[in-house]
Structure formats: C-alpha cells, structure tokens
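Coming up is one lone chain in structure tokens, specifically the form predicted on its own.
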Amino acid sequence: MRPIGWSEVIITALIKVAGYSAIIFVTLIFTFLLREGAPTLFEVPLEALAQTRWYPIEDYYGILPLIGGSLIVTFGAALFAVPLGIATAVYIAEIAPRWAREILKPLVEILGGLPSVMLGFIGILIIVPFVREALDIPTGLTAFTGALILGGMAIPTIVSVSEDALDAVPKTYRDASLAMGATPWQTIWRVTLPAARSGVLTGVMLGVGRAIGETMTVMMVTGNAPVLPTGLRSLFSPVRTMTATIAAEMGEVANGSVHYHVLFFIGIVLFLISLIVNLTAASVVFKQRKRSERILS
C-alpha cells in the first residue's frame, strides 16, 4: 500500500471544506431569516397572517394571497416547462443527429444564462400584449403570463440536466432493447427514460426551484395585485408572488418595523417551501437508486 501524499491530503481536505461550507452557508442564511422574521409571531397574530388581504399601510398582513400567487405561477410554469423540457432533452440525446446536437446543446446553455430582467422586458413588450389580445382579457399582466415566461426560463435547466442524464445511460441498454425487438420509441420510453429517471427528476426540481425563486420577471409581468387565487380563472388575473413582494417593498420599509419583520417572515416561508421541494426530490431520487440497486443485485 503506497503512502498518501501531501497533495492528496490537501485536496481531500479542500473537498470536505467545500462540502461542509454549503451546509454552513444554508444554516447561516436560515438563522438570519429567523432572527429578522421570528418577531413577526409576537407582533402579528397568526389569524392576521392567515387573512386574505395584504395592505401593510393599514396593518393588513395577510400572506395567503402571496403564497397562492407564488404557487399558481410556479405550477403553471411547471405544467408548461416539464413536458417540453423533457421532450427536448429526449430529442437532443436520442433522436437528433450529431451535427444538430452540437448546435442545440450550446444554444440551450446560452438560453439558460439570459438575464431575468431582459426576459421580463421582452415579456412586457411582446408577451403581455399578445396574451391580452389572444385571450380577450382586460390586461395581459396575469399569472398566466408569468407562468409562460417562467416556464421558458426553466426549460433550459430541465433540458441541460435531463440530457446529461440520458446521455449517461449505457449504450448497452439501448442495444439490448433493440435486439429484443423493441422499436426506438419503445426503447426511449421503457428503457432509457426509466434508467435516467433520477437525473431527469433532478433537472425538473432545479427548473421548478428556479421558477419559484424568480423575482424580477414575475414582478414585471404578473400585475402585482395581492389577490388570493380561488380557481382556474385566477390564472388569467393579476397576482403577486412572495419574491416580488419582498423585492418591491423591502427598500421602502423602516428597519425593525412590523412590516420589515413580516417581509422576512415571508422569506422564511419561501425558504421552507423550497426546502420541502428539494427534500421531496432527494427522497424520490434516493428511493429510485435503492430500487435500482436491488434490481441489479
């Protein structure tokens, strides 16, 4: 057994520090949110927080419209982005010729790096008037518009991660399926996608996570009306999300005021929602890996 060199020891230590630092940073962020947002529970009754009216000037701090606005925009974006993103990843990884893949893959990476402010500006100039005229509604600043643009922003993330997962599936899986008489589509649907399920799910969760945490785009195209969504018709009405509320109002509140603490409390709620989504995704991926290990063993 050869002795371990100093370089390996240093590299191992740096990797451990990088891994632990992620946990430390998340803990520090949550601690800061708790310190600034926890006073809300002593200053505002829970019944007031659970109301459906957000109007801090008159001491109305109901956050349900903000949570509802975030959820309806995020779910709408997921319904648009997930099928299209996975289908695009399948096309790039399994169907497209190599020359097309060499073009599409970098193009998707470029689309994923577009600034959200620029997309919001494009949304105001093009998407908002189109939605208003096509659906014949009073305004195009709606949850549907926000979901449409956020879905477009999430697609590059879903495509990039899912395509890498599909590309990592061994070629022997495909060859064995085709040798058994399966068609190329049956091979993709019943062999390749199930084998890459954990990676595809990771891409979906990353895309949804970007959608739920987006700020500038939704603040520009959703109308910023804190109205509680009550049905499918709310998708075509103005809404306000939690992130847009924090971005729009944090610069105008007095430090240490009730309004200030409530905004940080909204940040805690947003943090917990993101944490639940990520823990759920990690749990599903872990179960899929354990199931695959049992099948292979």
The other form holds:
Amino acid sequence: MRPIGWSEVIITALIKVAGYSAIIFVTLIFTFLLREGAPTLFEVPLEALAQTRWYPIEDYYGILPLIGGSLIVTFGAALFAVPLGIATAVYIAEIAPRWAREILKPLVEILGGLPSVMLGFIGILIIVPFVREALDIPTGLTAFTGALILGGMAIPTIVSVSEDALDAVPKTYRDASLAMGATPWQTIWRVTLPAARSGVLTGVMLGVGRAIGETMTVMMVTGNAPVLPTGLRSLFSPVRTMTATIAAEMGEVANGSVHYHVLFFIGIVLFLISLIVNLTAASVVFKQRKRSERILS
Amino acid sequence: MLSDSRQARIIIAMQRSLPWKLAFLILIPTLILYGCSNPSDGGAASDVPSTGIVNKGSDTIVNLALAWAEAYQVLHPDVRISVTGGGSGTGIAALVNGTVDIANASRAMKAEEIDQALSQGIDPVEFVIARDAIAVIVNPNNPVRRLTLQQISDIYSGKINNWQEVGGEDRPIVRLSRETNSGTHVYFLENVLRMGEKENRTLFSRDTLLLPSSEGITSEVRQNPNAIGYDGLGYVTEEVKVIAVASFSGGDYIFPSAESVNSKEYPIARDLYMYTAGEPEGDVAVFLEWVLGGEAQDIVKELGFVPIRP
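Show the other one: the form predicted in complex with the partner chain, since we just had the form predicted on its own.
Entire complex below, previous chain first.
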C-alpha cells in the first residue's frame, strides 16, 4: 500500500468542507431569516397577519392574499408545465428519431437559460395584451399570464431532468415489454415512465420550485393587486405574490421597522412552503423506490 | 478641454425600476472596463482634485436629476455626480443612513422620517427644486375626456367600477397605481383619494394593480381601453390620453401644463424636493445653487416638469 500523500489529505478535506458548507449556509440563512422575521410575532398580532388586506404604509399586514397569490400562480404554472414537460421528455427520449433528439435537447436547455427579465418584457409587450383580448377579461395582468410564463420557465427543467431519467431506464425493460406484445404506447406508459418515476418527479419538483421562487417575471405580469384568490376565477384576475412583495418593498423599508420584520416573516413562510414541497416530493420518491425495487427484484 | 471632459466621466446608475437595475449590473462593469482601457486619462485625472456628489431617491425626479448631472458636468468637469432612483422613501432612508449627499423626493419628508434623521444626528434641509403635475391617463380609445377629483377618488377607492358611470362605454375599470414605496403613490392617496382631508381614511381599492414602474403603467394604459392610471406629467407619452380634471363638481376642467400648475388651477400638482444632511457645503452647495438658477430650470421645462419660477 502506498502511503497517503499530503495532496490526498488536503483534497479530501476540501471536498469535506465543500460538502458541509451547503448545510452551514442553509442553517445560517434560516437563522438570519428567523432573527429578522420572528419579531413580527411580537409586533403584529396573529389575527392581523391572517387578515385579507395588505397595505403596509397604513399598517395593514394581512399576508393571506400574498400566500394565496403565490400558490395560485404556482398551481397554474404546474397545471400547464407538468403534462407538457413530461410529454416533451417522453417524445425526446422514446419517440423522436436521433436527429430530432439532437436538436431538441440543446434547444430546450437554451430555453431554460433565458433570463427572467427578458421573459417579463416579452410577457408585458405580447402575452398580456393577447391574454386580455383572447379571454375577453378586463386586464391581461393576471395570475394566468404569470402562470403561463412561469410554466414556460419550468418546462425546460422538467424536460431536461425527466429525459435523463427516462434515458437511464435499461433498454432490456423496453425490449421485454415489447416482446410480450405490448404496444409502444403501453410500454411507455406502463413500463418506462414508472421505472423513471423518481427522476421525473425530481424534475417536476425542481420546475415547480423555480416557479414558486421566481420574482421578476411575476412582478412584471401579474398586476400585483393584493386580492385573496377565492377560486378558479381568481386565476384570471390580478394577484400579488410573496416574492414580488418582498422585491418591490424591501428597498424602501426602514431597517428594523415592523414592515421590515413582516417582509422577513413572509420570507420564512416562503422558505417553509418550499421545504414542504421538497419533503413531500422526497417522501413520495422514497416510497416509490421501495415499491419498484420490490417489483423488480 | 477635450481631455478634461473625458477624464471626469459621470458614472450614472439609473435605477428607475428593477429591470433597469439588472441591465445596469451588466453595464457598470462594462463602463469600468472601458474606463480602464484608457490609461492616458489616468495620469491627468490625478492632477485635478475630483469630488463626488451622490444623489438618490424619487423615480419621478431621476430623469431630471440625470439631465442636471450631465449639464453640470460640462460646466464643472471636476465634480462627479452619481444619480440613482429607487423611490422617495429609498432616497430619504439613504440620507438618514448617511450614504448620500442629496436625497430626491417627490413628497415632503414625513414627521417620523425627520425624527429618525434627527436621532441619527442628521438635520435635513429642504429645497423645492421643481414642480410636477400628476396627469391622470386613459387609453386613447376611451371616450371619457374629463373627470372631477371626486370621481377619480371614487374610481380608485372602488365606488365606481364601470366607465359607464362617468360617461364612458360599458366597460369595467382597471385601476393602475405605482407601488407603495413611490412618492407619487403617497401623494395620490393623500391628495386625490382622500382629497387632502386629514381625517379621511379612504384606501385604494384592493384590486388596484400596483405596478413597479412608470413604464409598466404606460404600457398597460396604451394597450388596454379599460385602464386608468396616473403618472408625473414628464412621463406622459403621445400614446395615452390625458384627462382634464376639475377640483369640484361644476368647476372648470383643466389640463395639466406648466401654466395651469403655476396658476394653481390644475388640482393635482406638487412640489419636488431635494434634501441635504445639514446646510449644504462646498460642491453640494454650489450644485444646489445652480439647480435653483435659470439654466437648470430651463432643463426642468424641457423635461415636461414645471420650473419653480414662471
């Protein structure tokens, strides 16, 4: 056995530090959020936070419309991006001929790299007027418009990750299925997709995660009116999301004021929501893996 | 002379809205790189003592402040003026925190802001630098041409919800406003929605769209016949229609203009301010004196604002 060189020790240490730093950063960020946001609970009574009016310059701190706004935009984006994203991934991985695949995959990845400000500009100039005229609604600055653009931003993530997962499914699975007389569609739907489930779900979660955290685009196209969404109709009216609120108001608040603390509190809520989404996804993936392992073993 | 004007290059960060900020994040390194690529300037610059004035605040004033900075720069090449937007509240907060020399504000400082400044050992001094009319704008296809102050207040507070009620077509009204950190928003709330009454607690209707920039309001009004918006007269373009406003029912309907603002006929007009920390000294004092003089006030007029002296 060769003696362990110094370089080996240093490199191992560096990799360790890099690994732990992620944990340390998340902890630090959460501590900071808590420190700046927690005073809210002493300054604003919970009933006031659970109100439906957000107008901080007159001390109305009801955050329900903002939570509702974020959820409805994200939900709308998922509704539109998940089926389209998975379908595109299936086409690229399973159906498309080689040349189409070699063009499509990088194109989708370029789409994922578009800066969100640019999409916001396109949204304001083209999609907003189009949505208003096509749906005959009072204004095109709606949750729906935001969902449409966010969905478009989530699709590349979903496609890219799902396609990798589908690609990783062993060819023998498909061959076995086809050999037993299944049609290509049955093979995709019953064999390939379930086998790639955890990867597909990871892609969906990453895409939805991008949608819920997106700020610039939603601020430009959703109208930012703090109205509590009450149903499907609200999808076609203006909403204000948590991210847009923080971005629009953070620059102006006095450091340490009630408004400042409430904005950090909203940050905590946002953090918790994305944590829940991730944990749910992780547990679903975990369960599925156990089940599929049982079947395949 | 040529090298003088080249060496004292103004680095201007125009942050009218978030998209601009991002654009400038890219632009600023480019400017710096450009600056570095002219080593011949470097030697000359160190001979002349150059000083900087940091100027930040109201988005309404940012274009005016930029034009002033450029004009002043030609007269005083040794003074560098950096101008940033962000909103009146942002500028005042920066003055209180001691990070700027001049804060631009489209509203007077609030009592609590003055208290806050005093507690930080800063005694803010106010200068009225120009006047501004706030124009109420609609889509050119909207047949409504004039409104009373009361009608505008009722529209924005949610009492009037259809253009038919003010003599227009049967269309829903889409209300557009600037974000709450804008001095224009606060001015409009106090002087239009609440009609200047201190006890009046009227608020904007919940479904009022709060747009992050003047451009956002203009682009929506331009394409949406349901929309009503408001903006500083300096930002109004040809593509939207300005409404004539009467102070009371039965009064004369007046269009916003330099004349109608100075004669106090147009009801939605306000003073624009610059604040300094304590009495200005040195370059800042010279700059402010120039701002209040004839040449700078001509620029005010060119940009669609109203000069302080007719």
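Please read all numbers here as calculations on a predicted model, not as lab measurements. Positions refer to the first chain, counted from 1. What we label the rigid core is the largest C-alpha set whose atoms superpose within 1.5 Å from one form to the other.
Q: Compare the position of the CA of residue 275 between these two forms after a rigid core fit and state whether the shift reaches 2 Å.
A: No, residue 275 moves less than 2 Å.
Q | Per-residue CA shift, residue 12 (Å; core superposed between these two forms) | A | Displacement of the C-alpha, rigid core superposed: 4.3 Å.
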